[in-house]
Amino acid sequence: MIKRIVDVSEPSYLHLAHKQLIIEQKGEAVGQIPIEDLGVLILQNPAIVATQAALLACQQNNVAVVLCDQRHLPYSVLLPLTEANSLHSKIIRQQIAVNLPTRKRLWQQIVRQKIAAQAIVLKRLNKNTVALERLAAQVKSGDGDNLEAQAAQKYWRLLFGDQFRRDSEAAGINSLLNYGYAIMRALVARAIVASGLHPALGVNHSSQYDGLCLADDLMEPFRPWIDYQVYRLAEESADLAIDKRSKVALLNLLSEPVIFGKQTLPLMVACHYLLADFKRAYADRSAKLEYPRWTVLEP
């Protein structure tokens, strides 16, 4: 079943009634949705009030609740940890026991997938892909040569020009990239928790201040999808901001049809299959991570 993404950006009162999330504004109900149909709930207004029952029901139904800051950028994600998976503690013990060679092997595959996805974006936009395709083929276990960073330097110049700089605080293109990445991160974190894995135990990211290290690892190959969408938005208008138009374009990515194996699925569903493969790759050295392919980027 395709889960719904609900973005609440106006002052609202959210409460639960008969297993439905009720959204009230100015004393009147303006929205109603079964909790079990929700996948992601985005709250981005300081005047939003939600009852504990509504938030708990979201957690019991594996809904990722995203809280945004004053810049309208996602700042925090609420995820269920106690009952998201019946084998949660067993899987976490296995996750902790994963050795360094396995983590380095998995990171190699993730970086290869990311650079290959960047090359696909450039190809779709009729830009030079030779350098990135070469780097993708050269990534070694653990990416000790940091080809991910080398690819990024070339990629940003090719995509947005020599003057573009990634800046998490800047407006315009950067603000939309930050918004898109944060939403994608929440989606991946939701799939991680549903699989029984703990999102803080990454294969490469390991900051003690980061509670979503594994999500930061696994979302890397999805970042170019956001880049492509922001590029298209920039083509349509130079006056970029996190507004209704840009949010709709970026949020729609989460339910876009993607190709996973021989199936065409919504991205939100395909992420669960990706996590199942990822768990198998912990134990099976021959297993290869295959990421979903976005149909929009297919030749």
Contents of the next structure:
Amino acid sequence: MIKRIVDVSEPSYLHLAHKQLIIEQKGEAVGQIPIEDLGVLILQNPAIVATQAALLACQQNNVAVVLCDQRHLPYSVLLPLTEANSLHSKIIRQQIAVNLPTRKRLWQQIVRQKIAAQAIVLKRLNKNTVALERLAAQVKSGDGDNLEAQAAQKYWRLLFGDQFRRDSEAAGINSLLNYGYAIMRALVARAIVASGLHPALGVNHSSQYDGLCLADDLMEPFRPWIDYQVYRLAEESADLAIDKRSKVALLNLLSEPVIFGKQTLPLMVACHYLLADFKRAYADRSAKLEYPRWTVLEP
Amino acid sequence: MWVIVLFDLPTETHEDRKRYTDFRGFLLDDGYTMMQYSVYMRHCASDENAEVHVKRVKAKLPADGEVRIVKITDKQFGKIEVFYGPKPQPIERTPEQLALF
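Switching conditions: you have the form predicted on its own, so give me the form predicted in complex with the partner chain.
Then the entire complex follows, led off by the chain already shown.
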């Protein structure tokens, strides 16, 4: 089912009453949302106070609670450890046991789909796509030649021009990209946890400091969607900031219609199907993975 | 899709009142909000989801008294006319899938 996304950016008191999240501002209840209808809760104001009952209820209903830092960028995600899936420990053991060739072949497909998605974004914006389409076809098992990086280098230049540099600290376009990626990462992490997989055990990413390696792997082909949306926002106005306008544009992506197999469904729901496929690919080592396609890019 | 639950439950005896309070508490736990006394409403994202919540109400029906369950679309809900005295009031808005507070 499609779940609601709630973003709280004003000083608020969040508490629980009758399994509903009550949002109080200046002593007055401004919102009341049944926890089971929630999918993502984004908190971005230092003066937000939340009771532990409210946070726990969110965890019990697999709500991804996203905490933002002073720059309004999502900094961490709270995800449930137990009971998200009844076969959690069995699935984790399976996940640990997946061999290297399977992981390499899955990573090959993820990279291929990512580069293909980048090419689709460029095509949609009437830019040259030849180089990327060629690279997408050449990705080998495990992407040993690191075509992902080669593609990225060409892609950013084609998309935002020669002057553009990706930067996780900078303002403007970069800050919106970082915001979008972090939200997408939280959404994918939520679907991972719901499927019973552990988000820290990745296919390719394996940094010991990263708790969401698998989310970082699986979200790669979704990144170009954020890029496209940010490009569009930059076209509308050069004055870019994480404000209401850009947040609505980026958060709406999570419920955008996508084509998955023969169905059209919201991305948030498609993510759960994707994870079910991924889990199957892990279990039978077939390593076949198909990503949803965004209807806006491929009408 | 909106689900509206209307009920008239007896409140004569202590047990009656207990059943009444339990039923009302269940409605609130299931995400309903009070529209008027004895009238509760809940927004559901889809028809299937509305059916889930209707089923839950049916499973919790009190032993005595009358309960009515109405399902109406967002459009029909928006056409409800509300008055406070002779003064017209806006009807509650359908919750957005994305909400900013």
